[in-house]
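Have a look below at one chain only, the form predicted alone, in structure tokens format.
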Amino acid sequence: MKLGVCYYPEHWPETCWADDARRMAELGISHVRIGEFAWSRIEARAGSLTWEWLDRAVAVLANAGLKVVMGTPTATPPKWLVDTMPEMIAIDAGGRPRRFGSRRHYCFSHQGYAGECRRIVTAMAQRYGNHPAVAAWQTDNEYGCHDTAISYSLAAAQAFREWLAGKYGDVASLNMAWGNVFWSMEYAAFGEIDLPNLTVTVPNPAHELDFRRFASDQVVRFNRMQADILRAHSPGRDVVHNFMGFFTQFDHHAVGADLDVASWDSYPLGFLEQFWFSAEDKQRYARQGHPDIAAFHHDLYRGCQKDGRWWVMEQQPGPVNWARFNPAPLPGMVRLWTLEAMAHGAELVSYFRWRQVPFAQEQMHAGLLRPDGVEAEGAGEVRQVAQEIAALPDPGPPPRQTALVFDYASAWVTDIMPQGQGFSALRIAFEYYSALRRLGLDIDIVSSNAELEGYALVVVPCQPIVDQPFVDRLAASGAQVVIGAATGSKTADFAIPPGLAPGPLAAQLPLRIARVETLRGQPCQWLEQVETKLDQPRPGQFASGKFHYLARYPAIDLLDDLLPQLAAAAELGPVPLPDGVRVRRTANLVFAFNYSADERTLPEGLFAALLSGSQTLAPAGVAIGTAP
């Protein structure tokens, strides 16, 4: 695994570039991402392209032996471009324009802006596509950040109507699929259909789901346009995009199909603070991050690229600036996060950023250097971990052991119609994942389109839309299968299945969900009334052969009882771990990580031989050994 860093030469005097590059190489860094926010410096006025400064920056990095990941600058269109076509900006759900003055101020559906992106990306690819120092390209930056994957602009409305016409052919079919006879919502033509915002009360959920599908397809189309240009003018270089944490506004599997490498931006402390975690967990893991946040995304994004290739494009090295509270990592955590990415198969971990910038919106976001150029705390850990990685043997590929199924459409369905506040397919997937990790199991997160052959255990936490081919693959896998509540509860057109939930799964799980109620709680209490003759080993759990259905949420108590039994039956050898400890295996190595604030002793027999660390781990400690 290689190490990288994000660098912005346009932010610093040119006289310091060479020294920065030298220090990067000495620290153990081999790859440097540049350029993704530099459009205004490349093209200060329409048609006036200024490359010389960027040429010199690339040359300085190359002379230090560093490889360049070149970002396309389309996340931050310059002011002159916005003024030229003001209708290119996105519109939020309240009908307000998302104006110039920060970033991501564009609508994916605007054809004029797409043309400008095609022009600038082509120009960059032609200039740097065959440069020997350019090893990879990053398309844009963090698609959808700040809730920008979804736009309610006029351009989006027109493109959505065209998308619907392509899907349904005639408006009568759309009216039938959406159930528009309800509330007299029937349309006479596609041109009558508006976007599902600014309605008096909630819009038709089928309308909203199709809009979410459309918005996702617009991101896929935009990314594919850039990827095609880059491959045409820069053959042999990887095309990468950097996804985000706990973000579901588009289908990352669909975008990943056009990438050579999926990457993501890892900020464990910020994500802990900003998402659903309890006040107790936020306090307990404030300086470490929840033990499963980074790993969940490592496994999720590894599954979004067909060859399983993935990177961390931005790794938090210190306090961030965007969460409600922004603590510093516990000493040792930057090293731990880096080694954990290696354990999950990362090819590269890149830190954000090289030097903390003293101005503008991110001046409180730490880097490897302070604004005055002195090393920050994370730099020493990067130096240490670079030496450790160089000394380790090849970890080998991850095992094919346990699959957790997650589709982005599941998150859209529970966003649109949660039925209980906070009921979220994403959160449920994370909680099931965490239960598996506490048993020391190695997990692949896959879509419902993935092949399941070879897995001993398959877990489907919350999959409202289920099709017959997926059910057939589940049955053919021979695996122990766990199905969570609300799975199979909707058709592809967002209706209750004719035979009730769990829809097509009833062939393997002969039961019917007669009623659902949700009760106040944290998280939402989801309870299903089940009609069946199946065995009920525990209240809320139903079994049919190797299929097991859990008819309520939360189901942590059921999972903690059921999963060890199924893992043992599947010969996975579950190893319940000390509190706060997590394990990851590869073909050749075993990694153990202590996320606890206290010392922890590892189970016996975890390693054949220790290569690094010890059986007793200090807080933020890591042990690495050969597989038994």
Given for the second form:
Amino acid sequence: MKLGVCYYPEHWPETCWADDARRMAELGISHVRIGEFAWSRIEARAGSLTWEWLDRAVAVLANAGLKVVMGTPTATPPKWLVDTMPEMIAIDAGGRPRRFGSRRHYCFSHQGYAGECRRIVTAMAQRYGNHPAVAAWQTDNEYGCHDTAISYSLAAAQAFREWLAGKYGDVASLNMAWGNVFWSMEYAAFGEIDLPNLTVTVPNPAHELDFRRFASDQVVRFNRMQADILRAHSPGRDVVHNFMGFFTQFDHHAVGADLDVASWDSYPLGFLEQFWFSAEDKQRYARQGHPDIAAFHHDLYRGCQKDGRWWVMEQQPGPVNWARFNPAPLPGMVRLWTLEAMAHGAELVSYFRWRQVPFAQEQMHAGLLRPDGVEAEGAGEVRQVAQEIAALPDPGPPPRQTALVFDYASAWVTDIMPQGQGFSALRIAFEYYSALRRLGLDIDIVSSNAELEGYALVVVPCQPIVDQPFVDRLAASGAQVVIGAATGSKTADFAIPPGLAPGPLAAQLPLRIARVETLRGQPCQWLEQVETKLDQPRPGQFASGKFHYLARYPAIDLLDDLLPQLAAAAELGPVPLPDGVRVRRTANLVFAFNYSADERTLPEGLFAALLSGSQTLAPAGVAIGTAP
Ligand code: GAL
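Okay, that is the form predicted alone; can I get the form predicted together with beta-D-galactopyranose (GAL) now?
The complete assembly is shown below, putting the previous chain first.
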């Protein structure tokens, strides 16, 4: 595994560059991502391209033996461009423009902006595509960041109508599929259909779901346009995009199909603070991050690229600036997060950013260096971990053991119609994942289209839309299968299936969900009334052969009871782990991580031989050994 860093030569005097490059290499860094926000310096006025400074920056990095990951600058269109086509700005759900003055101020559906992107990406790819130091390209930056994958602009409305016409052919079919007879919502022509915002009460969920599918397709198209240009002008280089944490506004499996490498931006402390975790967990893991946040995304994004190739493009190196509270990592966590990425099969971990920038929005965001150029805490850990990685044997490929199924459409369905506050397919997937990881299992997070052969255990936490081929693959897989509540509860048109939930799964699980109620709570309790002749080993739990159904949420108590039995039956050798400890195996190595704030003793028999660390781990400690 290689190490990288994100660098912005345009923020620093040119006299610093050579020394920066030398210090990066000295730290053990081999890859440097640049360029992704530099459009105003590349093209200060329409058509006047200024490459010379960037040529020199690339040369300085190359001279220090560093490889470049070049970012296309399309996340930050410059002011002159926005002023020439003001309708390129995205519109929020309240109908307000998302103005110039930060970043990502564009609508994915605006054809004029797409043309400008084609032009700048082509020019950049022609300029640097064959440079020997350029190893990879990053398309844009974090599609959808700051809630930007969905736009309610005129361009989006027009493109949506065309998308609907392509999908349904005639408007009568759309009326039928959406159930538009309800509340007299019927249309006579595609041209009459608006975007699903600013309605009096909630729009038709089928309308919203199609809009989410459309918005996702627009991101896929935009990325594919860039990927095609980069491949044409820069053969042999990897095309990469940096995804975000806990973000579901587009189908990452679909974008990933056009990438050589999926990557993501890992900010464990910021994510812990900003998402649904309990006040107790936020306190407890404030300096470590929840023990499953980074791993969940590693396993998710590994499944978003067909060869399982993935990187961490941005790794938090110290306090960030954007969460409600921004603690510093516990000493050792930057090293731990880096080794954990290696354990999950990353090819590269790149830190964000090289030097803390003293001006503008992110001035309080740590880098590996302080604004005065002195090394911050993270830098020492990078130096140490670079040496450790170099000394470790090749970890080999990840095992194929447990699959957790997650589709982005599941998150759209529960966003659109949660039925109880906090009922979220993403959160449920994370909670099931956590329960599996507490047993020491190694998990692949896969889409419902994935091949399931070879897995001993397949878990489907919450998958409202289920199709027959998926059910067939589950049945053929030979795995023990755990299905969570609300699975199979909707058709692809966002309606209740004719034979009620769990839809096509009923062939494997002879039961019927007669009623759903949700009770007050944070998150809500989701309770299903089940009609069946199947036995109920515990209230809410049903089994038919190797299929197991959990008819309520939260279901942690059921999972904690059922999963160890199933894992043992599947000979996965579950090892319940001490609180805050997680393990991950590769073909050749076993890694153990202590996320807790106290010393922890690892279970016996985890390793054949220890290569690094010890059986007792200090907080932020890591043990690495050979597989038994
Ligand atoms: C990411 C983004 C970076 C930077 C970073 C700060 O979301 O890609 O450009 O803003 O967050 O943590």
